[in-house]
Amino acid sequence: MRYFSHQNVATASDGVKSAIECEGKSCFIAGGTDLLGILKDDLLPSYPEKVINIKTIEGLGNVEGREGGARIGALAKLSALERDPTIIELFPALAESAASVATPEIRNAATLGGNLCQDTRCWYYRYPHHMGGRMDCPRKGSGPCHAVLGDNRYHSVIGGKRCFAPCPSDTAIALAALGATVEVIGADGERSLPVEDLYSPMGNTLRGGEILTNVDIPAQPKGSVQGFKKFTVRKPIDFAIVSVGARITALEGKVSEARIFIGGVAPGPYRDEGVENYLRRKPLDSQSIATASKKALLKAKPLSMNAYKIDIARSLIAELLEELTR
């Protein structure tokens, strides 16, 4: 690793101020499970002159219940979320998604904010500089997306533009299904946005110097059920090939509202309105589930090697919805 200075900050505002003073030549560190690997492998064309430690900000690791909802600090550990009684009771989809991430050792260090803001896992983007030179691509400022004509088994099947790397965050899929928002602070003050709007085809939408501080989950509708399901090759450690987060609300035996988000297939959590629209005003039974799941990703435009993700997504949706009826 190259030399860089290290600074602890006591407040989020101090972190923003320090980042602005560095004029884009700094980065934030919390759990560090993603950042340290990026720095070690020298993946990016530019290297930070300063690493700003936000773990020293008090209060950002808390989980607070709020009128049936919750505010979760960005520094909350994934291991804490998978065990927290409030999260398990009110938001089992989030607890399940947190528990699905990597290994216990990583979940003990990784934070919710870090999981949401982690960089893409595209193997072209992540190619180590010491193994023959890093690969330039649109996310690095120049060059083609190598996945288009290369090995694109794990890339996006919908929503990709100049970059086809999918969102790697499991918790983002569950939180989007729950209607959660994130709070960020930057040079222009605080702003709030839906979790799904945190992502674009070129990465997350945080502006220079902004810090994600909290995640707010609203109280869930009465009569709703929720869940998260993930498909990987090696269950204990892999990122999702496809994942699904869902919240279904029923009224008088029929679906009144559905939120279905798919992960691993797009640059951010992909909301499948085709599935949602079909389910509305129908009973959630085996017949409606079978038909609804076949409507998933109808607008997908897969690359040469990843059309199989569509079938997996449809199977996962059917399996998850069947589980939610029990």
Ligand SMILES: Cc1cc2nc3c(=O)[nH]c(=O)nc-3n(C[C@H](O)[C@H](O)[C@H](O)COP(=O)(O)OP(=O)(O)OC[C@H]3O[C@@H](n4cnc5c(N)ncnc54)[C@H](O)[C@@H]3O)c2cc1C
Given for the second form:
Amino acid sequence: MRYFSHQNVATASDGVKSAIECEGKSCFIAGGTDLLGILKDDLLPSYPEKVINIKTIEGLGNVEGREGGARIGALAKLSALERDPTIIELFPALAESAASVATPEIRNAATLGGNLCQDTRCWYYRYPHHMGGRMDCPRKGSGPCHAVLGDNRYHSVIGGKRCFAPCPSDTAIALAALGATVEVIGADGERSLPVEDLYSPMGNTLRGGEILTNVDIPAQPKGSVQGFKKFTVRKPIDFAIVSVGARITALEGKVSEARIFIGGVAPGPYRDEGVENYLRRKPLDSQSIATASKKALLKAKPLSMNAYKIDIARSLIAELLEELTR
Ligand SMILES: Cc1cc2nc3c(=O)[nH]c(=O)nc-3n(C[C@H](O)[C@H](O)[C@H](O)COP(=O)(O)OP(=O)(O)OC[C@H]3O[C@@H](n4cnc5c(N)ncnc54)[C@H](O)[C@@H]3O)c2cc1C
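If the structure you just shared is the form predicted on its own, then what does the corresponding form predicted together with this ligand look like?
Zooming out: every chain and molecule, the one shown earlier first.
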């Protein structure tokens, strides 16, 4: 790892101010479970001169229930979310997604904000600089996306543009299904955006120097059920090949609203309106689930090696929806 200076900040505004003073030559660190590996492997387009520690910001580690919803500080640990009684009771999809991440050791250090803002896991992007040279690509500022002509079995099947890396965050998929928003603070003050809008094909949509401070989950509609499911190659400690987050609301035995988000297939949580529209005004039963799940990812344009993800997504949606009927 190369030299950098390290600064603890006491408030989010101080963090933003410090980042802006560095003119793009700094980065934030929370749990460090992603960032430290990235610095060791020298993956960033330019090496930061300063690492700004945001773990020292007071009051961003809490989970607060609010009128049936919750406000979760960006520094809340994933291990806290999987165990928090409010989250388990009101937002089991989020608890399940947090519990599915990595190992207990990593979940004890990793924060929710870091999970949402983590960098891509594309194996070309992550190729360590010290192992035979740097693999440049659009995310690193120049070069082609190696996945297009290379081994793209783990890449996006929809929505990729210059970069085909899928969003690696499990909690993003569950939070998008729950209609959560993130609050961020930057040079222009505070703004909030739906979780799914935090992602673009070239990485997250945070502007330079912005810090994600809180995640707000609204009260879930009466009569709704929710869940999260993930398919991995290795069972423990693995990123999703495909994941699904769903919230289904029923009124008088028929689906009044469905939110279905698929992970591992697109640069961000992919909202599948084909499945949602089919389910609306139908009873949630084996017949509607079988037909609805086949409508998933109809607009996908898979690369040479990843069309299998479409079948997995359809099976996963069917399995999750079946579970939600029980
Ligand atoms: C072996 C292994 C297995 C893993 N498996 C999974 C998995 O199955 N599913 C999954 O979802 N993830 C997985 N991960 C990723 C892991 O969840 C992330 O490394 C972790 O959540 C990042 O959180 P952190 O607090 O350590 O972030 P850091 O490493 O500190 O930061 C990560 C990035 O986010 C930025 N950042 C952090 N917090 C903020 C904030 N509040 N505002 C703005 N920017 C911020 C940092 O600048 C940095 O760029 C795995 C990681 C490892 C090492």
